[in-house]
Amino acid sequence: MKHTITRKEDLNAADYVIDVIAPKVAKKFRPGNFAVLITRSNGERIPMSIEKAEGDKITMYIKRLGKTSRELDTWNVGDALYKVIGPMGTPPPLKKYGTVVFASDLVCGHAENNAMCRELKKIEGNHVISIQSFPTKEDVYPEKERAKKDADEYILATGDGSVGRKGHMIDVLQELLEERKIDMVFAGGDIPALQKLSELTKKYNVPVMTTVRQIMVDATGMCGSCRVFIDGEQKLACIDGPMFDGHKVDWEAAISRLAMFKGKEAEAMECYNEKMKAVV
């Protein structure tokens, strides 16, 4: 199977979107699943949120961050990935909640926001509110790549107030919680922000499911690097998650684990940069 890239566009200066042919993944995808990409036979396995699945293609939002995501950014439409594996993970239940919010502030969260709102809106009895926050108007995704079309209400926020509401997704969510009854919250993005968001929803006694994105080496449950503690019990983000009850997550442990491979990641990035200099 050739996992050919059929679309590749910038979302902003840091993020981009790709469509890839992956019929087996597309057929079974449910919001909350993710895929594992392998660019070449000796490449690393990198987990990516799926924004949608249509026909034989999946859409993924990717940040130019580590060695492999930057390398993939040099690929073009027509190039093929070595492997696309999935769908991975255990999706949260999608059902009638009532008034339900999805809040996001980073690339992975924005992809999940779009996917979840799209499905939640199809369920009779749900009123779906999407909150997407970005640092500035230059960072805001094109309108077609936002959840605006997939929610009953859409709230755009920027940290500097250059477009939409001024503030972060947490600020907007707090306003909503004070103004009206919210029955359920989903959230994805920056881990420290998700800890604060979980604390906020607990204060208002509103349930919340958050994406606890940890470093994954194999994404099959074998390496244990993505372990998280939920109510004191060890879980694996790759197979039990990546979405968990935010009120039960040991956030301090989750945040500390994010630094596990910082040294190796920096080393890989340095080697890649040196390689690219040699090519030029």
Ligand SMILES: Cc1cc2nc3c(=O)[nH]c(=O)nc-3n(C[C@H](O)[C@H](O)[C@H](O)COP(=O)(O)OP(=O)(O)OC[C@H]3O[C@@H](n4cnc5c(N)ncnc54)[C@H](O)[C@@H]3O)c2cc1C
Second form
Amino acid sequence: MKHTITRKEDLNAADYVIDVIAPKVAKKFRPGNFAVLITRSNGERIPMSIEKAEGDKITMYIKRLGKTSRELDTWNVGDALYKVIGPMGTPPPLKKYGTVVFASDLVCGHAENNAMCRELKKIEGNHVISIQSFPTKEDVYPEKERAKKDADEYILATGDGSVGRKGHMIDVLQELLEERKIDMVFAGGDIPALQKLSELTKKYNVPVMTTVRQIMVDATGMCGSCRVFIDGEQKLACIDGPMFDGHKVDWEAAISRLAMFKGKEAEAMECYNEKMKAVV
Amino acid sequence: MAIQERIPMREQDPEVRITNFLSVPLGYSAEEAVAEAKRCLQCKVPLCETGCPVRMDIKDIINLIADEKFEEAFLLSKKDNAVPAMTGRVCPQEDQCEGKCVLDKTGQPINIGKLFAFVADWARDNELMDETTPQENGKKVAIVGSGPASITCAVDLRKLGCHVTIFEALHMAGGVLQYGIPAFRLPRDVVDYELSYLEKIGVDIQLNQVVGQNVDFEELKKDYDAIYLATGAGAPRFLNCEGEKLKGVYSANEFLIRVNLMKAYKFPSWDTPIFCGNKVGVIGCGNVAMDSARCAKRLGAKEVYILYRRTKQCAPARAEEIHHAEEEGIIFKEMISPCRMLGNEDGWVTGIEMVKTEFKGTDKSGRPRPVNIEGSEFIMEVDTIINALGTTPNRLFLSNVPELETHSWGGIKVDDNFMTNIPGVFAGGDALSGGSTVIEAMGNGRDAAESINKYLNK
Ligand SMILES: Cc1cc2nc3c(=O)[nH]c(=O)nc-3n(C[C@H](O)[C@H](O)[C@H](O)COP(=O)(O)OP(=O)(O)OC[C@H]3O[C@@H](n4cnc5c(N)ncnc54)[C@H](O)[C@@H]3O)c2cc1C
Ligand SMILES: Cc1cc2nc3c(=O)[nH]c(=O)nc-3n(C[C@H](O)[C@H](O)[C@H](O)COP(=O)(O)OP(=O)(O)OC[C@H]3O[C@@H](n4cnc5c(N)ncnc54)[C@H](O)[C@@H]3O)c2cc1C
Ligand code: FES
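Next up, can you give the form predicted in complex with the named molecule of this protein, since the form predicted on its own came first?
Below is the whole assembly, all chains and molecules, this chain first.
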């Protein structure tokens, strides 16, 4: 199977979108699933949320972060990834929730936001509100890559107020929770922000499911690298999640464990930069 | 008559090998193999064969080696064992064939494992394959997982003429042989060669296919005449003690998957990182613990401790692994049991609290039962902890097929013919037992193949 890139565009200065051929993944995709990418035969297995599946293609939003995501950024339409595996994970049920919010503040969250809103809106009895926040005007994704068209209500926010509402997704959510009855909140994005968001929903007694991104290796439940602690019980983000009840997550452990390979990641980036310098 | 001693196995020097991931044993030369084979007494009743879970014709194979008929020896070993180059290296021979050898009483049993590895390697060097062209019988069988149970079942069914497709979740085939056992014990060219045999006889291996996720079990049931499930037992067991969330605490499976499947020892030219500190504590004393400890040493750890609640005489690890680990400077701390893990304010592990144990009676397995000595707790400084406490059956597949009956601990339930509660769906290997050995899994795969064949011809 050739996992050819069929589209690659910038979302903003930091994030880009790619479409990749992966028919089996596309066929079985449900919102909340992620894919595992291996870009080269000596590459890492990296998890990426799937924004949508159309025909034999899947769409992903990727942040230029470390070695793999930056190297992939130098590839073009027509280039092929070594492996695309999935869909992985156990997504939350798609059902009638009532007034349901999806809030996101970061690349993977935005992808999940689009995916979930699109399907939740199709279910009778749901009123879907999407909140997407970005740091500033320049960071806002193009309209066709936002959940605007997929939700009943859409609230755009920027940290500096340069466009949309001023503030972070949490500020917008707080206003909503004050104003009206919300039955369910979903959220994805920055992990420390998700902790705060979960604490907020708890204050208002509203259930919340958030993505708990953890470092993954096999992503098939065999290594325990992605272990998260839910109400004291150990779960695996790759097969039991990655979305969990935000009120029960041991956030301190989740935040700490995500930084386990920071030193090594910096080393990989440095080596990559050296290599690129040599090429130039 | 004085018993002639075993022909010694040449090995990489411990000082050198802890700096690489190359094979520790260097293998017999043809002369050495013949000399070792000639020591065989060719017993009338070969007890060694009763110790072999797949009942190889050990006596005859050794005789052929003694006569320098390596090709015939290879073909005869292939008859009952799809992957002799691998089992020769990883079977616990001291509990099986070599343990039953009459010479074992003298402490000098025939080195059966190494002889079989020699023959298989010789065949590889001479590009010799067992050329079977199966007679197609029109039956289609799907196999889930590509570990030793699946490999054996696939080969047997293919030889009977079935069209066999293996679905493997990972991006490389072999199960534990690929992701778990390190290359210094089982070189990857050996694994690749043994697997190439499957493709040669027409077994279709489909990688990156996670049954239950991107491949529907219901579709498999529709498209195939029978299904064999050998999804293994890779899910790590944790102690569930304080501090297990800390950074620097691994399951053995994570540590080994990073090193073996993802080649983290080649980081950064390979992308997957691994962090291995200077003082490593490995909890447990089985093969998995030995592999973890020896990998840690090769990654540059200065002190590596095996922390075990019994003594190494009771350990489940192969004798050769314990011996090699000791040669490599792994330090065995016996009769101690872990209580909790300690960390610093950055969330990194800094130590482990252990308690001393003593033996009181025996447990179900017949081994002495360790009990904690109250008040004997002490703290060991470590910066990496590897949990090698055993594994449980992989949940991913099972959670997607709720109608499949399992035991409370996760093992798949089967009848005497290895059939599950779903007609036409068979299971085997570690997914049944929760963890055993390569050769047991293979024996299991062979028995299942026989049952599947009967089922298909009913
Ligand atoms: C379920 C899930 C969904 C994700 N969805 C997206 C997405 O839609 N878009 C996106 O840009 N990113 C997503 N990520 C994160 C993405 O996997 C990492 O950004 C990526 O692996 C970074 O690789 P790198 O080499 O570029 O950077 P590195 O320098 O290797 O890592 C940078 C940071 O990324 C995280 N990371 C690194 N390796 C892994 C790994 N193996 N597994 C998980 N996280 C890792 C760590 O926090 C790390 O500090 C997701 C992660 C998970 C677990
Ligand atoms: C580190 C380590 C060292 C060991 N050392 C020894 C030794 O020296 N000697 C010895 O005899 N034994 C040893 N063992 C034990 C031995 O390896 C196992 O008993 C044996 O591999 C079990 O074989 P299996 O075929 O049942 O499963 P496995 O080898 O576990 O293979 C199962 C395969 O199924 C795949 N799978 C799981 N779920 C799915 C799914 N849903 N879809 C598709 N594929 C799936 C997995 O990815 C895996 O590749 C060791 C084990 C480990 C972990
Ligand atoms: S990534 Fe290995 S268990 Fe989840």
